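We begin with a single chain expressed as structure tokens, specifically the form predicted on its own.
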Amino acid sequence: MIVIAERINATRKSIARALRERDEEYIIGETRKQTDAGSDFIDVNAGSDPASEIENLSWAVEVVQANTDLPLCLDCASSEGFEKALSLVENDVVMLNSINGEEEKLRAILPIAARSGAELVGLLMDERGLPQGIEDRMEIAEKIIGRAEEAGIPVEKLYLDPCIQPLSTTPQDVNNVIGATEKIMATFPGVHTTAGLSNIGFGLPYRGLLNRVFLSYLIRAGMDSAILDPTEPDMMATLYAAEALSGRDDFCMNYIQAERQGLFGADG
């Protein structure tokens, strides 16, 4: 699976001061911690304040970059703070977070994409709102892939997030989320599927532990890609168990080297 680490984000008021501040050693603290607890991806995002949301990403970029060998994962809310970012970017390989089905969003974005080579999330999402079901994800998702292809992004490129949405408000959507990147992993082989795992739990107590067994569910459902802290207690752990028991780990041999490398924690 397919790690994009989320702690470098500005909804923690933690990370928005440190941007605030340029409080480097905060950033590269949290940099160096969640490659360490293999990462695939480093998440960005400056977006707390939309005045100054362009350049203090271009400011985190520099900063994370110098201080991981991963690649980026931007997370922005407009072209221009995407193409300055993308200017800054060392790594041959990048991922900008995201697109959804807005007209808007995929005439501003996808062509970012496209000269760049970047690998792309796209919510499953669009102008009316939040999906409801597993069809009307589908529909989505459907238009999403068709509108990169003609922009010149493979299906291989693409990560399509069916947008978790908390437990506590929308427990129906649960099965809808699994069933929908069921659907879709079966639909379009190539797609990568993602999420944001965090929000399953919020609002509710012991988050962590909704994240880690839900994390389980989708992995069994294919998900091969997540959003989500990789040093929360138990995570890394739960999810190299979760692919071996799905059997995407032949011989157990990432369960084997994971625990050898201490990703699993001291009780592990």
Given for the second form:
Protein chains: 2
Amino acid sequence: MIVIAERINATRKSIARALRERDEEYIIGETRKQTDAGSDFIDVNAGSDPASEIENLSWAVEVVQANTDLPLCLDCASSEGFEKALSLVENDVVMLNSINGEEEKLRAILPIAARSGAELVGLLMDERGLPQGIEDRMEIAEKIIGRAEEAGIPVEKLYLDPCIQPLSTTPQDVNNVIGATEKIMATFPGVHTTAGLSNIGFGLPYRGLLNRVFLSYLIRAGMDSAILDPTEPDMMATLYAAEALSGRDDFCMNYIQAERQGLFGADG
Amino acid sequence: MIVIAERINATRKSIARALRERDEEYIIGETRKQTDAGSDFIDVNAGSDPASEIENLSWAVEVVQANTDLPLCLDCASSEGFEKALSLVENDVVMLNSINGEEEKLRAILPIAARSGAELVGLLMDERGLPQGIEDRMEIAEKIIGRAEEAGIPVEKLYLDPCIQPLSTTPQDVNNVIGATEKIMATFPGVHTTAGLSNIGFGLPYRGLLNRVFLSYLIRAGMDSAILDPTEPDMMATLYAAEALSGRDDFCMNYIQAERQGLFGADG
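Next, report the structure of the form predicted together with a further copy of the same chain; the form predicted on its own has already been given.
So here's everything in the complex, that chain up top.
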């Protein structure tokens, strides 16, 4: 699993404050905590205020990359923001979060992703809004993959996110996302699938648990990445357990090693 | 989900001691703790020492049933043990754990189950030993269901357990058990499926987590009962979350209600 750590996101109040006040120590703490938890990418989102987004993102990129060896996932709404942030990134590997199936997005961001050789998150939504089933997700996946290839971006760089809707409002969407994940992984060899987990529990109690059970279902469906908070109790343990139980961890070697490294936390 | 609470089992040292020393307070504590955790049946197993099993089981049945309104699941190796324990049971509902596909078992236990109107756990193993795939499990399921019907036991009384083998030794068995569960529930309407979860993590660290992820997979496969420790952290929460995510809890009503009742523990 490729873990994209989600905590440095300006929609969280504590991060919005740290960005506003240039609280370097706070961002460093979040960076190190997520690095130590076993992440593969650190997402950096500074989008709380459009007027200062690019400036804030630039500052955050510098702080984060100075305090981790992990590559960054630049999470930004504008091509200008991506261009500026990419100019600051020192790691050879970088991810852009995100494009979707909208023409405007594809035209603005695909050339930047192609030029920089970045990994690229593609949300399976488009001008029609959020997807409603499996078939519209497949259509958008095919469109994004086709347009990326035309732009010179190989399918292996793409991380398609089926965009889960909350269980409380749209319970049937769990089956759609699981079904779409299975179908995408079978139809487009080499492509990655990912998901922002935390939407699933919107409006319900005990959201961390819903995140974890949903993650275990996605892993069994073949998903090979997730955008999550690796510091949530039992989150990384669930990820390794789900891989071991889904035939994706020979002899449970990764599971055993992750537990020995202390990634499972204290309550084993 | 029909939860069969597994803690009062003489293979656990603390229970073997309590049985030997007639430590009523200890058994009462285990009974109440499991009742409060949201169980549907309390399993009672006194099988640490064949010479005293029937005597110990009889004592335990009296202690447990005096301290819970829940029905018991009598867990015993002999027809004599079942007969004696059944003679003590006051609740109209009772479960017998277990028969399997062996001729000797079927002949000895089915008449007792039929006479008492008991629910009945059927392990999907037989004279050949543990099952190896989906097809042998289906064969044994068909045999048990057929023989039970001949004895006058309707399919709705049967809880078939596909007998998971440890992930550490037999990783492919997870797929077999999930596949067998789906196929049994589709092939034999009305039958229940159940599983003793705790075997899955044998020899691995952090077993509670493996129990929970495995449970969530079984629930998605259609399993409607489990033999588990309802006091393990997050166990009941995982059960309710898995049902909600698997389309088995309209409007998340059970999930929300269980959380309000405090069944999810403290770390929501």
